[in-house]
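Presented below, as structure tokens, is a lone chain in the form predicted alone.
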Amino acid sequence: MGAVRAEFSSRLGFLLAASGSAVGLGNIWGFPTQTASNGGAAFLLIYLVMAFSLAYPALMAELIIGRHARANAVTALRSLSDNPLTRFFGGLTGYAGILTAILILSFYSIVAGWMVAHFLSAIFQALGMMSLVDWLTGFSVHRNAIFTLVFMLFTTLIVSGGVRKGIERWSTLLMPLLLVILLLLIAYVFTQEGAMQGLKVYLLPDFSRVIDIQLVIRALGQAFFSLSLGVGTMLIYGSYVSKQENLASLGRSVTLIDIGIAVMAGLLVLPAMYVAQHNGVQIFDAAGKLISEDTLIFTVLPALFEQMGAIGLLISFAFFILMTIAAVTSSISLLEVPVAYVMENHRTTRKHTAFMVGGLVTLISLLITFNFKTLFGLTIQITTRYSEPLIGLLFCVFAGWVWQRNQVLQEIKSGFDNAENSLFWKVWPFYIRYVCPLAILAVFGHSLLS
């Protein structure tokens, strides 16, 4: 299996695919919203510290385990020990990660479908087809179901193409496009009245907020979740990396790209919010709390686009294309987690497996769609508040405590000569053993208490 296992064709291919996995709606939507709700620049500052000092080491754990085992999460975690008990818990953790990936993709595809509907609405609005626009931007079971199906079909087709011809090819196309659209939107928003006020809020920290423990915990949670940690996506992508690559360098680059795009998204969304406020759109309530935090993308910003006239249609189209691209690059990595497991353990073809697993995810998505009030929030809560942190914690435990230290070093040394004398090796083992588990427990504890 190892000899014929697919690999990314180049370092750039891996970087764009892994960065695409990390750069999702959590970066373009979640990070700016969190920043606006938690002190602006103070949140940004703490987020940067947490991402580099804690999320990066946890990311490296998944990449190292994945490349060592060159297998899916279940097989990979089992391979780290000969002890029957730890092998059992390794398999259990892998299965939990696969189930979590399926459930996350199930609600994620619904939200992504909304993005597709909104960018199409800009086209039909330009054509004067307002009844169709109202249906596309309104909330209905049928709209949700149709666009969930459309999004999942597209995701499945990409994954069915394989590592190089599917995941890598589309990531190489979509990630540069995402960056270009993001930069163009930022440049335009900066020309609008009110943008500089939003930029000031975003970049000038109130240092009194930096010591707010609630803010620190939220920033840490955002850093972990924005890097796609805790479901095995980075483990799977790591399993497709050549032994000649320097994993420490690759992981650092993925972290930098992910954080960079999150920060750029903040440069777009926060100034745009204050442009909307300047134009009479209410964004904060009397107590200073962000209005419609969960639906900011579908309330405040569309209200701003509508006030811009004809150019607003183009901006709306570009913005929701941006959001759709971010959703696609993450969704293909989520689908790859269960697809890799089924292929490797049941010897099925990739195309057959992708459509079978994609179909299962779609059925769960439709079940959530037709029971939206009951299941949508519940699924998000179970996966992001409970499952992801606990699985992320177990990945750290396996990398730091179960796997023999010398074997870990030998894997890192593949593509990284003299790794034992590097700053990475002097710091990372301590972080993955002690600091990361405690940090994840802090996030999990905060989720439970809140």
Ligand code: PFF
The other form holds:
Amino acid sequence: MGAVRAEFSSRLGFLLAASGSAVGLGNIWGFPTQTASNGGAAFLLIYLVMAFSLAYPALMAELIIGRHARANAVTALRSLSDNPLTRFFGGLTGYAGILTAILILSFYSIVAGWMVAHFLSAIFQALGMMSLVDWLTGFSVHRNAIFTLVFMLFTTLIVSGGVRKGIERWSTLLMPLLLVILLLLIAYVFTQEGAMQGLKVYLLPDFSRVIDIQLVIRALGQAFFSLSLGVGTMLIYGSYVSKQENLASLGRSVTLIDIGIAVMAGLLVLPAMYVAQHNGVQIFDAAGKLISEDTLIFTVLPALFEQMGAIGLLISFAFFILMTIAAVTSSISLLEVPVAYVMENHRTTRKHTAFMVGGLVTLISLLITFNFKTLFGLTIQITTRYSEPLIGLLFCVFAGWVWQRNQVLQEIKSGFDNAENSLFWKVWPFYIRYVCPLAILAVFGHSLLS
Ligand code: PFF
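Complement to the form predicted alone: the form predicted in complex with ligand PFF:
The complete assembly is shown below, putting the previous chain first.
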């Protein structure tokens, strides 16, 4: 099986696929709205510290385990030791990751479906088909179900194409496009009145918030979700990286791209909110707090686009295409987790597996759609609040405690001759053994209590 295992064709191929996984709705929607409602630059500052000091080391743990084992999460974690007990827990952790990936994808695809509906609505509005526009932007069960289905079909088709011809090809096409659209949107919003006020809120920290423990915990959670950690996506993408590549530098680049895009999305969304306010759209709620989350994306911004007239339609189209692209490249990484497992451990073909697993995820998504009030928030909570941090912690424990230090070094040295004397090797093992597990435990403990 090892000889025919797929690989990304180049360093750039991996970088675009892995940053495609990392850059998602979490960056363009989650990060700016969290920043807006958590003290602006104060949140940004803490987020940067969390991402570099905790999320990057945890990302490296997944990449290194993945490339070493050249296998899916279950097989990979089992292979790290000969002890039957740790092998058993390795397998269990792998399965938990797969289940979490399936559940995250099943709510993520619903949200992604809304983005698709919204960019289509800009087109139909331009054509004057207003009843269709109303249906597309309304919140009916049918609309949600149909667009979840459309989105999952697209995701499944890409994954069924394989590592190079599916995942890498589409990430290589979509990620540069995402960057161009984001830059154009930022440039446009900055020409509008009110933008500078938003920029100030974003970039001037309110230091009274920096010591707030809630803020730190939220920033860590956001950093983990944003880097796609604790599910096994980075492990499986790491398993497709060539032995000639320097993993420490690849991981660093992915982290920088992910943070860079989140920070840039903040440059779009916060100024846009204040432009909206300047144009008379309400951006503070009754309690005087900045409106955030779904209200921001589906009420404040559309209201702003509407006031801009014809150009507003174009901006709206570009904005929701941006969100859709971000969601697609993340969703394919989520689907790849269970698909790789089934393919490798049950020797099925990629095409069949992709459609089978994609179909299963779609069914779960539909179940959530039809029981939206009870299941949607619950699934998000269970996966992002509990499963991701806990499994992320276990990945760190496997890399830091279960796996032999010498073997870890051998893996890192592949493609990085001087690893032994690098700053990375001086700091990372300590982080992965002590700092990351304890910090994640703190977040996990806190979310259990609150
Ligand atoms: N990182 C993605 C985002 O920021 O939207 C979400 C995500 C993708 C989480 C893949 C977990 C995952 F495995």
